[in-house]
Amino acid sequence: MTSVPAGATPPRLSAIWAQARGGVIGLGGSMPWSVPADLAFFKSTTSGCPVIMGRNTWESFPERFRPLPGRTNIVVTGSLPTAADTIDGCAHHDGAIWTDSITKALSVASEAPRSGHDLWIIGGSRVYEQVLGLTNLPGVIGGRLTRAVVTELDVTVPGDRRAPELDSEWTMTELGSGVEVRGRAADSDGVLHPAHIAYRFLEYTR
């Protein structure tokens, strides 16, 4: 991973998620669908940049994929898994950096190696909502979240977590679209079944 030179433009704070109809983003701690094209898009979009997430999102990844490779993984939680380091105030556990606040997570992310311009918020729903409402955040362009990259899935699935609503302040641009022929979607019991799922990659900026 190539570090951005010191003194370069401050990073942009961005969020990324996938949502089905009705804004559903999760069910029982996992995604109620499987869309390989979206997973590939997520990987290519966030690779080389720090990713910030809540503990439930971290635990939703299979252990073999934790930490997400090629990215500094930062987990925000009210209960650190080990004692915090006396120097940086963070816990270092299972290949991730654990903090107890969004502000501290951003500070860590700003100093982490990155090959692009973004620090990524990757979930879950409470973290998205919290970050969307924050202003005057240190070290990021505009002092707030200014970009959201959303995969919109044209499928109805059950869910208990929903994406934040983006108001008229945001401008949308379509980045691409397609149909996932290898997709799977959850039924009312949460069981995945084969499905062709149309998708759009959207970028929102403010």
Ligand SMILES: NC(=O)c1ccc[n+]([C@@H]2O[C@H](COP(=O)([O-])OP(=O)(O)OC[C@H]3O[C@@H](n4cnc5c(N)ncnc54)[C@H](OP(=O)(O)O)[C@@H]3O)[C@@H](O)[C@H]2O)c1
The other form holds:
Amino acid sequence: MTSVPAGATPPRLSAIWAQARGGVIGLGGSMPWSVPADLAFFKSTTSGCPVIMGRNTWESFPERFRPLPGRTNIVVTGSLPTAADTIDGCAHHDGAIWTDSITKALSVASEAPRSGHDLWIIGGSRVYEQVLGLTNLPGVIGGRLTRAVVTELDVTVPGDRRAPELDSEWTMTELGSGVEVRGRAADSDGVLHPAHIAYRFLEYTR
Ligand SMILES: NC(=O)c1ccc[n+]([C@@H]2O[C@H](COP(=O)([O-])OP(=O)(O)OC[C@H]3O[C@@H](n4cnc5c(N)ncnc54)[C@H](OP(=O)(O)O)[C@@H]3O)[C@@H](O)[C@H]2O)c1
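Form predicted alone already given; the form predicted together with the ligand follows:
After this comes the whole thing, all chains and molecules, with the earlier chain placed first.
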């Protein structure tokens, strides 16, 4: 990972998620769909930048896919998995940095190597909600979350986690769209079945 040189513009704090109809983002600890085009979009969008997530989102990734490669992975939890390092106050475990507060996670992310402009909040719903409400954050442009990249999936699936609501303060731009022909979507029992799923990549800024 190449680093942004010291003295460069401060990072932008951004969030990214995919949502089905009704704002569903998760079911039973994972996502009630499979859309390879969105996984590729997520990877290319976040690569090279720190990613911050809640402990449930970390656990939603299959062990062989975590930590997410090419990105500093920062996990927020109320119970650190190992003793905190005396230097940075974080636990270093399973290839990720574990912290017990979102503000500490943001501070660690600002110091982490990055090749792009963003610090990414990658979920889940508990973390999105909290970060949306934070203001006066040091070291990020505008002192708050100013960008959300949302994949809108035109599919109805059951869910127990939802995306945060973005109010009228946010302006939306469409970045692209397509149809995933290798998609799968959950039925009412949570079982995945093949499906063609139309999607739109949207960018919200404020
Ligand atoms: N569709 C998408 O794009 C997308 C993206 C991400 C996740 N998801 C889905 O969303 C679901 C997970 O979301 P979730 O809301 O259940 O959980 P989450 O936000 O990923 O994680 C919640 C956990 O994070 C820790 N945490 C959160 N805020 C904290 C704070 N201020 N201080 C300390 N610890 C804090 C706590 O961990 P401890 O319990 O360890 O204290 C808490 O239980 C899964 O179904 C996942 O697949 C979907």
